[in-house]
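Below, in structure tokens: the form predicted alone, a single chain.
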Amino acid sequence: MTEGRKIAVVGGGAAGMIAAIFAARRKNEVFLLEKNEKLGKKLYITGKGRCNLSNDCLPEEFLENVVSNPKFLAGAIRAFSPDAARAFFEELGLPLKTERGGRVFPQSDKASDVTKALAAELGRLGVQIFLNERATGLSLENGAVNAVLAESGRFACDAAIVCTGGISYPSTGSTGDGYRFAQSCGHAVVPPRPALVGLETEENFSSLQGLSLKNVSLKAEYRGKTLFSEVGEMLFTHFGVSGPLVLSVSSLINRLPLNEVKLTLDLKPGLTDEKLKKRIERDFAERGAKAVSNALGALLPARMIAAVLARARIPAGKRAAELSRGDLLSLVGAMKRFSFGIKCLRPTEEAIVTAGGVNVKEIDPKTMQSKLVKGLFFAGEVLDLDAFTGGFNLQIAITTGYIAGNHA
């Protein structure tokens, strides 16, 4: 690795400013070109301004929770894992905290201070920052980079990592610059999609806005085959359904031909159906005089016994005593899997972050160096990778920037 070299880093979000720390350790001569006003304007408002910028977990369970190409991203995570990560921003004076789920949070639950812990650092080694600076493309010579071409001019370089996010919270300057510049160096792009986001439903649940419902069981089927099966939280909406399940499994499913997908909640997961329905048959001999409606209320939210009853074809007036066997097993059913089909996914403005992106195939692993143009390297949302909520993602870009600024 040559030392004293020249590299520019596009994008000031957690991968490019990750990337240039760590090329500016080798003693390069690094500058960092950001479109925004402020370096991480994304990092802003991950984890709800808190910023779950990890997950305490081993290597192997990080892979397991990284959905688009786990195996591009072995090595790397090994090379600086989810303990590396912590002992670096500790390193620079940045108290971490681990919550349920594995989730790491700087202690202060304030993002501001993540991104003051990294850009003193960036201070302390001397990289060039330049604010309000838009990168609009990169110039090439006997196939390797020699400069990032910007609004202000030309910079030149011996070697430019493109950090500059996928297309999600395009207000935070994420709007898929850096597809644009691979494609110009003949990468191909897989096409960017939404991924941890909410959907829109065939159904609509309207009477339901705004219910978050707790333990209960998500699951999505495709062509027959179980893809998702998880006990959480979701959350009705205006358009369909979101929360914590539902984001996940939209991370499974954005690349599939959705009018296949089946989701079934299950709103007693803890029970089978014969518990179940003895459960029921015990709450109703107590309150067999009351209307159906007014004796499940010890099971089911009270909006949710409407739409329950609306699928067991059972009237809600109807007094609890007089269910029939058939009445109570309809009851059951609707209860242990609600069943609803997925019109389209909300828009990838609201998705958390973007899957797809820069095709890995491309990049070396071990480097994040393209295969295809010497001196070009790639980290963060840029790349086709993503994974699960948990600090999954920001880990993904705080790996792939070290990776990508050691050996730039």
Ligand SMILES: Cc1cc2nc3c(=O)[nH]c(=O)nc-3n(C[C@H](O)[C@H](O)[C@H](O)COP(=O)(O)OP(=O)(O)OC[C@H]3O[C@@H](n4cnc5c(N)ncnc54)[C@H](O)[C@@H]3O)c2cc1C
Second form
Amino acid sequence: MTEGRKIAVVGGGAAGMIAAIFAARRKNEVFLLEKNEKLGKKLYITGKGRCNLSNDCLPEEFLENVVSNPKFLAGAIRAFSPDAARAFFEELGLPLKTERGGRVFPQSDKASDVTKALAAELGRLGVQIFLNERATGLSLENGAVNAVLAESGRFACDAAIVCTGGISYPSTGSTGDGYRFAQSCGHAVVPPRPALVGLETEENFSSLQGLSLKNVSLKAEYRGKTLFSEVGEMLFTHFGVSGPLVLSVSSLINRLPLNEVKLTLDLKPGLTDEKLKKRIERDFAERGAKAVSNALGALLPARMIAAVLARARIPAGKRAAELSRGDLLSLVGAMKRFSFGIKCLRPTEEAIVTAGGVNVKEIDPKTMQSKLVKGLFFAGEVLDLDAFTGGFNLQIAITTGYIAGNHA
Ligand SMILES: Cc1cc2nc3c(=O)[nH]c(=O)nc-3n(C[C@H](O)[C@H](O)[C@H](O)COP(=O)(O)OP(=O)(O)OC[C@H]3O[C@@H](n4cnc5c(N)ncnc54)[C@H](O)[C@@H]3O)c2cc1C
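Given the form predicted alone, corresponding form predicted in complex with this ligand:
First the chain shown before, then all remaining chains and molecules of the complex.
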């Protein structure tokens, strides 16, 4: 951890800005190259413009929410925990608040305030920022980085921190350049995959498009093993399914043969089969003269009723009082076990995060330095790290940025 070195940071997203701040606080001469016309373009759209920048949880709980390579982060997240990250932002003059599920946001509900706070600190520390400056490669000498090559020329440095992000939402600047830099230095890159993304289903759900379900349970099974089973929200879309439960599932199944993954929706997770049957019988006793599609109105949204009846092979116009015991059991089954197959994940460009990236086996988890090239560091989504929603992905960028900045 020598001071007074020249440190190049490539990428001005969350990881890059944090890395530059901590490298500069150690009295190094730091400069940052960002190919966009401004810093934090992706940060601006996070959390629907409100930026869920962290999660108020302990390191152990944080690690449970990391999907790829949580062990790699075990030491780092203790070195710069969600607690420490919150204190850091508050010290920068950015008041925060915590919402449902520990989600941390700026009090102003403005993602732009996060970038403003970081940019102000970069300015205070004298970090030189080159906007519209695309790095094109790294220059090495004797197994160590000695410059970042960019469109406008060569930027000599003693160390370089690559924070170029993944390949999701490429219009924000993350187009996989860091993967190419890593590969040119001999690093392995785990093939990028979409994570936190919608799923295209075998079945066409266009009649349900736009329907959002709350308090349903979604189970994902692979070869008979349950990978995921949680209660929450999901959404039917023009391509299949999305929404919080589905996004989480996508991160868990993106390495698997999808034709072997089965999803099962339980529309009434609070009721056992028996209780649901009794509830339907009670409703039908009161509304026996009505068509079954109307009689189910208190239990399900109208469009879902049609889909459930189709699966139970019950004509929507049949009178509720005329349902046989077999019909009732089919109805319960269709509501409790609404299963469907997956065709594919939506593309990585549409994914909230990119799974895969620079193989962490070749990175020192204590410093974020390459084990292959001296003075080469990585931080943020460019690494093979990804997590569930809730502020965990930005916390990964913040923590790895802090570690890389401190050690570069
Ligand atoms: C719609 C959306 C909402 C999200 N919401 C949340 C949320 O609320 N909470 C959460 O935790 N996570 C959220 N995420 C995920 C989170 O935004 C990312 O994980 C995080 O921003 C990654 O930070 P990063 O700094 O590693 O990469 P990025 O933010 O992608 O930054 C990389 C930067 O590097 C620059 N760059 C790339 N190549 C070059 C080059 N060759 N030369 C110079 N510069 C280069 C890019 O222009 C970019 O500015 C969301 C993602 C999306 C897409």
